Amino acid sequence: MLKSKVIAIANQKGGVGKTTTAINLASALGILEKKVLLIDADPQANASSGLGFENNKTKNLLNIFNEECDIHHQIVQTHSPNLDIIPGTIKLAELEINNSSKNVYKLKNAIDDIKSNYDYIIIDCSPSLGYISINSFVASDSILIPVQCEYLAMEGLNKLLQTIKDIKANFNNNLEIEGLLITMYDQRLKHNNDIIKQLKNYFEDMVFKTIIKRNISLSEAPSFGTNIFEYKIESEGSNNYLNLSREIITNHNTMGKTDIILGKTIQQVLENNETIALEKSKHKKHLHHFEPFDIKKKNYNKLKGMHKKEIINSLGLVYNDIYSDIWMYRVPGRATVFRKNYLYLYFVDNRVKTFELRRFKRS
């Protein structure tokens, strides 16, 4: 019988899909009949609210740090099959600021009391590498690192890997990297494919085969207090996280059964003192590929393929009809005979198909 496994989900850079992964990976493992506990160790407590648990004052992770309490009393059953949760609370932030304890084994000692009750324990870590995150790493068997498919994907990764190296050397010799998970992938964007290629060139088989694609349903589900499977089971996001959970189960089942190691090992990555970064030298002449849309820079080609929600975030709705397939915006700058001062966007299936710049004389 396999030992239970504790997986921390961490990345110092925020907005990479860390909590989305924690919620939906834990839920997917439960759907596949694994007994799972999700621990919300992020003071923002988004994993808790994303599963319908907000401001639980009697049962939460803070109690484990502040009191000599029984961890069993902090566990709450969720509506998702085979999934329990220890909710987070915003007061964890106070613990980070005011904590004077040096006990990095606090969470590990608590988890050891219940570890045998679960197949997997998933910890959603804070983006900061503070006291609670260190406790989470010490308590874990491995760390899963979500990496957003953007040009600054490696931001913070060097520091995270150095922290893992230090934890492994001083507190948890068994700590491993579960893998790097590429998130928010859009196959239409050239730089997304470039980033995947470079990540795989550097980390090789430490990158999960499963890639989490951009999916609106994934961002909508938490607002309903549920996971992607109960919100929209037929979505691509649902398939992605089920595939990820199967990959993790397969890796767990084959662990220790083979001496063959493909690609780089964790030791090779952690012992490499080089700064990990995307190969910027190849792209110095083409950095505009990675820049976001900016109307002042007039890089209008960036608008192609953008969803109406993204356009509203960038330009606002102004006087446009959200249901119309033609939107118009005034281009900033002084109008002249030669300057085209209005931007027209033409949508197909709620995404920008093409655009046109027009000039209108003032009346």
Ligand SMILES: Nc1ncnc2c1ncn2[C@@H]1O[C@H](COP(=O)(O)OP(=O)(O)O)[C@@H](O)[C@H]1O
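Nothing here was measured: the structure is a model prediction, and the numbers come from that model. Residue numbers count along the first chain shown, from 1. For clarity, a rigid core is taken as the largest C-alpha set superposing within 1.5 Å between two forms. Compared with the form predicted in complex with this ligand:
If you fit the rigid core between these two forms, you'll see the Cα of residue 311 move by 2 angstroms or more.
Put the two forms on the same core and the Cα of residue 34 is off by less than 2 Å between these two forms. With the core held fixed between these two forms, residue 299 has its Cα displaced by at least 2 Å.
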The other form holds:
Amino acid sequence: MLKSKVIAIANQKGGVGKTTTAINLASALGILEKKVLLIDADPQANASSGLGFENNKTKNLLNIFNEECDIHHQIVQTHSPNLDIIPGTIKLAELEINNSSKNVYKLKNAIDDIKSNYDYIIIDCSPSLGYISINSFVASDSILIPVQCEYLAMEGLNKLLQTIKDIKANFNNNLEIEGLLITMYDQRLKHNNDIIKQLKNYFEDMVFKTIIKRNISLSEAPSFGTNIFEYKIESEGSNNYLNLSREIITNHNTMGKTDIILGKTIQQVLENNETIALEKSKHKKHLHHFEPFDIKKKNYNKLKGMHKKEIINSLGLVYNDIYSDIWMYRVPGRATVFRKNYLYLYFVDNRVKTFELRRFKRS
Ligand SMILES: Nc1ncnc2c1ncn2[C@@H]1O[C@H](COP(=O)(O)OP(=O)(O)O)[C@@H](O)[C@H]1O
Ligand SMILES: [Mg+2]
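Switching conditions: you have the form predicted alone, so give me the form predicted in complex with this ligand.
To see the whole picture, the full complex is given below, headed by that same chain.
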């Protein structure tokens, strides 16, 4: 029989799809007849409320940290097949701030007592790399990193990978990267494809073959207190998360074959720190003569010839990737509920060559 596996879902960037992935991956594994436990390790407790558990005062993750409490008593059965949960609570935030205990093995020790009852234990981490997340990483066999397609995808990854490396070196020698999961992909947006190309180029085998598309049903399901499978089984989101769970099961079954490659890739990434994230501050000093551009004034011609650094300083980088030669920005004002307007900037040699306005219907 295969050993059970603990997977933490982490990225200290908020809103990248951690909780959506935790809920729907855990549920999908359960539907595929694996025994699954979902642990909500985020004080916001969105994974708990997303499965219909609001403010569970008696059974929650905090008890495991606070007293010598039995982890068995914190587990609740969900309505989804083969899926149990240890709910989160807002009080976990106090633990994050006030904890005097430096015991990074607390969660691991508790999980060891129940690990053999499950095939998969999925931990939904908070965006901080604090005490609870460190405990989660120490308790895990691997870390799944959701990466949102619409934002500067690699921002902050350095810090996360460095933390993972430190934990691997000091507390948990077996820790691996489960993979980078591209989320909220929109094939209509050219820059989404550029980001995917770049991520695959850089991280190679670390990127999951499954890509999670932007799908409105995925964002609606939690408000009904349930997963995508109960809410809308025929949706694209449901299909994507079932595929992800199959990919994870396959990887688990062939474990050992990919470990070496993944380890190497992490090392390369960490050695090439500089090439991942752009420090904005480094470029500020070149901008003395620059007049900020106001996108609301719509005098886009002024942007022609501007350097990427000037564009970042003026319009920010939110949707874009510094390596791409096509950037996009939302144009405020004329958008309606159904349509959004985007300004595309085309760069040649890091300077704006042309621009284009495009409109998209919302999905
Ligand atoms: N694939 C997706 N398509 C559409 N909306 C999504 C998708 N994944 C996540 N969302 C929405 O994006 C927001 C942030 O996702 P969430 O999973 O809560 O991120 P995190 O846990 O990383 O903060 C939520 O409103 C969620 O419903
Ligand atoms: Mg979350």
